[in-house]
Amino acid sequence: MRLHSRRAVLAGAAAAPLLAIRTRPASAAEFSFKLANNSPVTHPQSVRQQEAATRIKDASGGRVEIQLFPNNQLGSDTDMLSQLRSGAIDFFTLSGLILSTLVPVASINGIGFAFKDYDTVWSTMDGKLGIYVRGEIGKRGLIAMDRMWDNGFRQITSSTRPIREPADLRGFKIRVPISPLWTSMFQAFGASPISINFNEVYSALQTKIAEGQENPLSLIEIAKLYEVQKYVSMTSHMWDGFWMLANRQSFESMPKNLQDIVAQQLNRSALDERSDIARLNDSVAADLKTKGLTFVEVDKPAFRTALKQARFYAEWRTKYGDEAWALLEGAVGSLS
């Protein structure tokens, strides 16, 4: 942990109101933290996190400094989650579907074809289900901020054939993140999922280790996956978002007023990033078409029926437990 504070200084700072924080020289940060993500530096997530870091430094009078390490600079998702837990990284934005390797219920937002639109996503994840998941994350020594960051509805891309219905996925070699939920869902469709970290996706597609992958349109464009793919099927098969996670020991080393500043500014940037992604979604499809991707409409009800017939929903209801599943269905309607 990179702390340069003394107990007496902390005790005095903890008693000071938010508006009474004195400005300190830029070089005198008491609390220096690392914030990591897996998004390219130009992605709204990275841009808004850098803005949050700047505001936090200003609002804390220079007492809190956060350095951003985007684009897997500090390792793969699984590597960085391990570093977060050990305190080598202090803050990390991670998909709930990958976090599920530590907190099983964290992947529940990714249940196939659960969310029909963004209104349903945010009312669910800012509401009772999100509160429940944050509680489970807290039991593992981490703190999750109140507002999730948007990664978007995920679409399937392919270099070999268009995917229009579940049968088109049979035997299809598709890259998926390292998460049991992704593997389970695509196996239910008869595909051949291959678990690969995002920083290796482009090369896996380029060398034909995988025929296709699935990601939000904005990331398909930013990561230039259109260079190694031909088709994009508009499945919107799952919604994926990032939890802003903090190492509990690092976060709670700060006095309460500084904790409040950090949390407020990170949550503010999460809302800003949601708006950015919404705007990107309005324009990125047209941009991808000009770059050569062919868009394919799909039979969404057929995919959901295939998951029911494969007992995918019944299986995951058992894994998440009745309480979590009831919160999900209470927000999105019956699935199983």
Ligand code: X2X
The other form holds:
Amino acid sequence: MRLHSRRAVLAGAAAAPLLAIRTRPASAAEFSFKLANNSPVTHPQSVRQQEAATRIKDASGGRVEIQLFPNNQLGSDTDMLSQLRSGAIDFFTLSGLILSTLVPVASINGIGFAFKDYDTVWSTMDGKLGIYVRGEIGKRGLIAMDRMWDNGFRQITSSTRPIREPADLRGFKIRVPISPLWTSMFQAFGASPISINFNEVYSALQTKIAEGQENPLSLIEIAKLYEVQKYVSMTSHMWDGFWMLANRQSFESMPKNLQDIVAQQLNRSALDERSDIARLNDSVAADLKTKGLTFVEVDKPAFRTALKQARFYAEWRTKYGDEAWALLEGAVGSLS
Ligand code: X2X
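Hand over the structure of the form predicted together with the named molecule; the form predicted alone is what we had up.
Following is the full complex, with the preceding chain placed first.
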């Protein structure tokens, strides 16, 4: 039996090229795209992107197929950004702050203590500031979908000493993602930031190349960073999310109706992902405590004052320019 069916398969394979001349095999889509991210496969970002891909295939009648490559399978964020620009990857979700290495204003959402809560995050990034940033992204051969995906408010973890007040950051070897804003902010605190892509964070912490790092609780849990860290200080010092970016040529290779389907479904999944993260925010702290992480409550205004005194806001206001800064302050209130 086995031998028979093997022969049948071989015969079929030999015949396939002839058939392909006349008809497209049912499984091959007209538009085949790669979508990549840096998130673990169980992170809501990966789960919701897979769902979006499935809906896009259905809604396009099989014409558009998106294959998801989560968890840095295609390289670090820096590598994937190059691949997106060259068209080797068609879609990629990237932190606004890391994107700023190409589009400087894209880091503006990460200004220290800019957002007081999620309502303000979404009204700002779905509002005028988001439109402005997407416009700037559009000038660099990329297209940003309207809805950002949530990463979260960031908290500082450490394997050596708990960070209780700004002075504890002095000389602290902290891993930061690759972005001038991150480096500048932790330098303003007097820390020693080390720029490392996310795919190397766990091992950098494990080998103590870095004493600490900062990320949202949801990711500290999902990427198991609690295994190599002891303390988490609830600084919420910045909020960051992911822009869903498309290579312009790839995106515009589709007719308008398919572009609309893809954009709609990606935006819808971004909203689903935001609710997932909101739910995780409510539950994850208890779990991290049982896994041995010690929580440290901090006086956030003291951290913000330290940044002001280091002229952090004044410096970045000049870098972004008055227009962008006015859009930020118009949405979140006065910062400097
Ligand atoms: O690299 C990080 O720390 C991460 C996963 O939060 C970002 O994508 C910025």
